[in-house]
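In C-alpha cells, one chain follows: the form predicted alone.
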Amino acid sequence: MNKSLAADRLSLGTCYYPEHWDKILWREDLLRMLENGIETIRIAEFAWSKFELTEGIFTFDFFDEFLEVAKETGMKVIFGTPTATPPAWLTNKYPEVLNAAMDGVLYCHGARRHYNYNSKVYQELSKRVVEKIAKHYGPHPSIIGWQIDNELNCEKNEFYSESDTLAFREFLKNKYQTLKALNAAWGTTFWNQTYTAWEEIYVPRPTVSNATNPHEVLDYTRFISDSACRFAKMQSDIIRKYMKKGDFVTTNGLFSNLDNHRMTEESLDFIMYDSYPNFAYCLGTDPEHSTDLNDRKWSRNLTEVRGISPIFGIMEQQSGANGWNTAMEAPAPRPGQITLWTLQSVAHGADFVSYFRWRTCTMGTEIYWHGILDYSGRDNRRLREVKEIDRKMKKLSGAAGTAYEAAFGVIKDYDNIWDAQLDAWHERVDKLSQESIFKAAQLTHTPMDYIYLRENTTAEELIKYPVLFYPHAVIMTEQKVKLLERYVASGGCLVLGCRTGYKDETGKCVMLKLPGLLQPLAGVDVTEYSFVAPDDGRVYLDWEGTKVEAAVFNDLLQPLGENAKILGTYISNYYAGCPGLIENSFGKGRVYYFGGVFTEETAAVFLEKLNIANPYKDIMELPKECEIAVRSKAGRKFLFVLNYGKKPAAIELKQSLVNLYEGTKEVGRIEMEPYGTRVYELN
C-alpha cells in the first residue's frame, strides 16, 4: 500500500546546517524563519564529524546546545543520518569503503556519496553512528521527523567497489541457486562467457567496444537497487527502536536504479522530493525555443513522486540560484517563480514544502547554491516571497490531505526503465513516448497519474482510470498480463505502442509471434517491424480520417480474432495500406495496439479520441502556458492554475468561483501576472 505525509494543514520548511554558522546566529535565524512562516527545519545530514570527530568517541554537545534553541523558539526539526559523508578519519583508515569507478579506481574522499552500500566496515560504521543518534535524540520534543542519508543513489547510481563485486556474488547466488541457472539466464552460450564459479563474475567491467551481456547489466541494476534498499531498511529499523509515538521516517529523492517503491514500502512512512526547476534555466540551455516545457517539466517529477506517496513533502524547494563552484550556471528566481515552483509542489500532492536552504553557504562546493537569503542575511525579495506564500498557504489549508484527480494513467515498471537504460533500442521509442505523452497531458490540460505495476498492484487499483497508457512494454510476464487483462476485461481502455512483449524478464527476446504474451488480449499479430528510415521521412497512418504520426519504429499488423478491428492503416513509406493501429474488444474493455513511437500531436490525437482531454473544460479555458492541477476530497475540489509564462496570461472562468487567496468569487475573464497562480474552490 502506498503511503501519505499525514498532514492536516500545509505548511513550510527549510534546511539549515548550524554547524556552518556562529552560535550567535542561531536564535536569531529560528525567530526570523518562525516570523516569516517557517515552522520546520531540516538538520544534521552532513554533520558525521560532529558526532564522531575520532573513531568511537562520540560526543552530542553540539545538537544538544542546538536543539535546546530549537526547543526554546518553538520550531520543529526533521533529524538527518549523516551516513551521506563519511568523514576523513574513515575514509582514509577504511578504503575499503569507498565508491570506485568502472575501472576499479577508487573515487577519493573530498566531495559527498562517495561510499558505496556493500562495504560490511561501512554498514557496521553507519550502524553504530545511527544507534547512537537515534537512541541520543529519539525522545527530544523538538523532533518531528528523521531523514534517512540523503538523496540515496544520488552522485552516483552504479558502485564498482570490490565489496560490490563479493556482494554481487551473493546476490546472484540468492536469485539463481546454481551456476547453470545463471548460465541460462544470461545467455552466456554467447560470445563464450560461461561461468564455471562463482569468483569468476565480477560486477561490470570496462569492455571492447564497451559492449555488455545486457542480461547481466539488468541483474546488476537490480542488485544496486537491492543494495540501497538494504542500506535505507538499515537505518530505518535502527531509528524505529528509539523514535516518539507520532513521528515519521523519511528520505529525498528520486533517483534511478532504485527500486523507491519498495525501499518506501520497507523503510518509510512517506518520501520526500527536492525539486528544483530552476535547472531548465542553467547556461547552456534555450528557454526560448524550448520544447522540453522548461520548469514545468518538474511536474512530470512530481508525478512520479506521487505514484509512490499520493501525498507526501518536499524536503528541498527551489528558493535561489543554484550552481557549484566547478559546475551549473543559473539565475536568481525572477519575482513569483518561488512561489509558482512551490505551487506547483502543492497542486501535485505536497502537503509540505521545505526549502533549500536557509542561509547561503559561504564555504564548500555549493558557494553558488543560494538559499533565501544570501550571504549579508538581509531582508531580500525571496524572503518576503516566501512570507507571501505562507499567506497563501494558510488560505489553503483545506487542501491539506485531499488526493490529485488524474483523467488518465500511464503505466511504469522498474523492469522497463532499467531496460531501456541499457538498450538503445528500447531508450529510442521508450524516451519519447513518455516525453510526448506528459507534453501533450500537460498542453491539452489533461492531469494524468504515473501507475507502477508492481507484484502487490490490483486490477482495482487500476479500474479507476478509465484510460492507461503502457507505451513500449518491451518486458512482459505472466502475472503482469493477468493484471491487464482483468483491468480491461472490467472496462478498462488500454493503449500500447510499437515493441511491446518481445522479452521475458531476464531481457532476452522471446521466441513468439509479437506481441508476445499480450497477443491474446491485444488481439494483433506483428507480421514484420522496422525503425523509420533517415530518408523514409515522417510516416504516418490515416486514423478514420485523422493523420497521425507513426514516429521513429513501425510495427506492420494484423488483426487476430473477431474482435479485432483495423482502425488505421499507413499511407506511406513501402508498407502504405498495412495496419498500424487496432482496436481489440476485450470483456467490458478495449485495446489499442498503436504501432508507432508517440509523438506530442499522436498523443494529443489520442486523448482527443479516447475522449479524455481537457476533463475540465467546461469550468475554465485556459491559454497553454497554464498548467491546471486538481485536488480533491470530500467533494470539495481545489483548482490549481500555474502561469509559467514571462508575461500575463489570460484565463477564462465559465462558472463563478472562490479565489481562496483572497476569499472572493470570480468569473469571467482573469489575467494572471507573469509566474502567477490562482487556486479557486469549486463545491
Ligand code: GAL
Given for the second form:
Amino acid sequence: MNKSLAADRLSLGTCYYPEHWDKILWREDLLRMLENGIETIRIAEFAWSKFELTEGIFTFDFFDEFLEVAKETGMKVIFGTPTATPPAWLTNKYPEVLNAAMDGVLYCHGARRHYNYNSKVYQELSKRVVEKIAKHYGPHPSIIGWQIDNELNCEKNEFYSESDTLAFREFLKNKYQTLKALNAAWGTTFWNQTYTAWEEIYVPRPTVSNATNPHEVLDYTRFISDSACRFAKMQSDIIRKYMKKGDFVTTNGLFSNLDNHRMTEESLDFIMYDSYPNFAYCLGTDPEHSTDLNDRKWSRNLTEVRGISPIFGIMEQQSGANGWNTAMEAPAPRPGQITLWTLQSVAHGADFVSYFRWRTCTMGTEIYWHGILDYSGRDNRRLREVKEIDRKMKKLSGAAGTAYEAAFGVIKDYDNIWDAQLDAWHERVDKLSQESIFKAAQLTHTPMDYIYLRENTTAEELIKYPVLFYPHAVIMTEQKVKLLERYVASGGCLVLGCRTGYKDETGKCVMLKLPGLLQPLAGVDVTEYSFVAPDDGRVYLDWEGTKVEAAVFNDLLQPLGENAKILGTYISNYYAGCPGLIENSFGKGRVYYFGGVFTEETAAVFLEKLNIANPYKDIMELPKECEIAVRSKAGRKFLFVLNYGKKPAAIELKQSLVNLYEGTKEVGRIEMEPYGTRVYELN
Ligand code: GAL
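Other form of same protein, the form predicted together with beta-D-galactopyranose (GAL), not the form predicted alone:
After this comes the whole thing, all chains and molecules, with the earlier chain placed first.
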C-alpha cells in the first residue's frame, strides 16, 4: 500500500476557526499567516450549524464569504466535514444518534464525538450534510483537500447504543451465518452463555467482575473498527464525487479500536496525524506519559503513522500549552521545542505540518489549549519560532518525498493488539516488549519501522528488513505462518518472544504443543511456562557469555529438529540449565525464539548481536539524548539530529556534512543547543 502525501516541498499550515472570530479579523489573520510562512489552513470541522442551523435548510454564505477571503489572499484550504459535532436540534430530536456508556445511559449534547456510527438517522443526516457541503464547495479553487470528521474514535472508542447492538447482530450474522458457528467461536458453553436467538446478543454490557466473554469482546472490537471504517467510507465516497481533480481526502488520527490501515486503504489518499508531544509534560500526568523518553516517545506514534502512509501530514502540531478547563495542565513549549517537535514529524516522514491552532480560543472547553498566538493575537515568541521554522523548511525542501530508512522492523497486527487490550496476561508481556524495543532502538540510534500483517501483506514487503521482531504473536493463523515462512526462507531473520502462537483467531487457546502453528518454523517445543513470580527476582539466561534478562514470563524450551541450536540457557530459578533461547535455520534465513519478555537491555543485546545496531556510527556519534532519523531517495541522504535534552548536547561528525539550515560544511565536534535540531546532507 502506498498511500502517501505527494508534495514537491515541505510546507506549513495551521488550524483556523473563522466561526470563532469576528469577520473583521479574517483577512488580517490570513495575511499574517502567509507572512510567517503558513500557506494552508484547515477549517470547518466543527461547524455543522453554519451549514444547517435548522433541519433541512442549508446555507453556504458564511464559508462562501470566508473562502472568498482565502482566494483573495492566496491561502490554501483543507475543508473538514462537520460530523464530529452534531447540532443540538439533531441530538434533541433524534436521541438514537447518541452514543451510550456501557450501562446504556446516553451521552448528551455539549461536548463532541457523542454520536454513534451505526444510527441510520445519523448516517442519513451525515450523508446529506456532507453531500451538500462537498457539492457546494468542491469546485472552490482555494480548496486543496478534505478532512473527514475529526479524530475518529478519539475520546470515545467504545459504542453501546441500541443502534450499535442492532448493527453488531448484523455484523455477526454476516460473519458466522449461524448461531451454532457463533456459539462455537465464542466458546459459549463455558458458564452457560449459549445463545438460542440473535436477539439475545448485545454489545458488551456490565457484568459481574467485568468478565465479558473475551471472544465476544474481540469480535466487538473488530465490529467497532468496521463501523468507523464504514462511516469514513460513506463520507469519502461522497466527497470524491464532487472534489476537484488533484484534491485529496484525508483524516486526522491515530486512535484505537480502529484498523487505520483499512480505513486509509478504503477511504483516504493518505493519513494525517495530530502530534502533541507536550502531553509528556502535563502536570499530574499518568506514568504512561512520564517515562524518561518523554516527548521523544512521540517518535513511536510517528513510526506508526509512517507504517500507514510512508509520507504523511501533521494536521495538528503542538504550538502552545495543552489544556482544557477540565483537564491537562501543561507548560508552554520552551524556546526551541516547537521547532524540535516539527522536525521530529518531518524526520519521520511528514512533508506538511500544520499547527494547532492559529489563535487561542477565548471561549469553551479549550481556553487553555494554546495556539501559536495568545488571546490578544499580539506578536509573540511562538510566532517568531514558526517563522524561523519556515525558513528552515525551505532549506530542507529537497527532503520532500524521501523515504525513512529503517534498520529493522517490528511486526504488529490488529488481532493481537486488540487481544492484548482485553487479556491482562497478553497485555503485560506485550506492553513491556513494545516499549522496550522502541526505547532500545531510540537509545542505540537504530531507526525502526512498524509493519502490520494484513490480508494482503506480501513476503516481498517483509524481505527488505534484514531483521523483524514479532515480540508476542499470541494469535497465530495458517496464513500468517505461511507469510513468515516465506520471509525466513528467503533470507529474513525473525525474532519471536515468549507466549507465541497459543491462541487462534477467535482468541481461544489451541490444543497444540507450543508455539502451536509456528513450531516447525521456530524449531522449538515449549514444554512448560510460567510468569516470573515476585519472589523469583530477575531471571537471566546466558547467551553465549552474555547475561540477558528474560523478564516477566518464561517459556521453557527444547530444540526441535536438526537445524535448531540452543543459544542460551536459563541461569536462575528452578529451570536453571533449561534452554531459553533457540536459533533455528530455515531456508536461507533463521528464527530466534526467546523465552521471555524483552527489556530495554535485552532488546539492545539483540540489536547488537544481530548486527543492526547504530547503522550510522561511521558518519556520526551521538549522545543518548539525541535521536537520529535518515530520509533518503535517489542517492540523496538527509540526516536529522534531534536533541530532546534541556541541556546542550555534543555530537561528533566523523565526516564532513552539509548543515542544510546554513548551507555550510561541518565536521568534528558540534555543540547543539537545548532542544536543538540539525539536518545534514551527505555530500
Ligand atoms: C485534538 C482535536 C482538536 C483539539 C485539540 C486540543 O485532539 O482534534 O480539535 O481539540 O485536540 O484539545
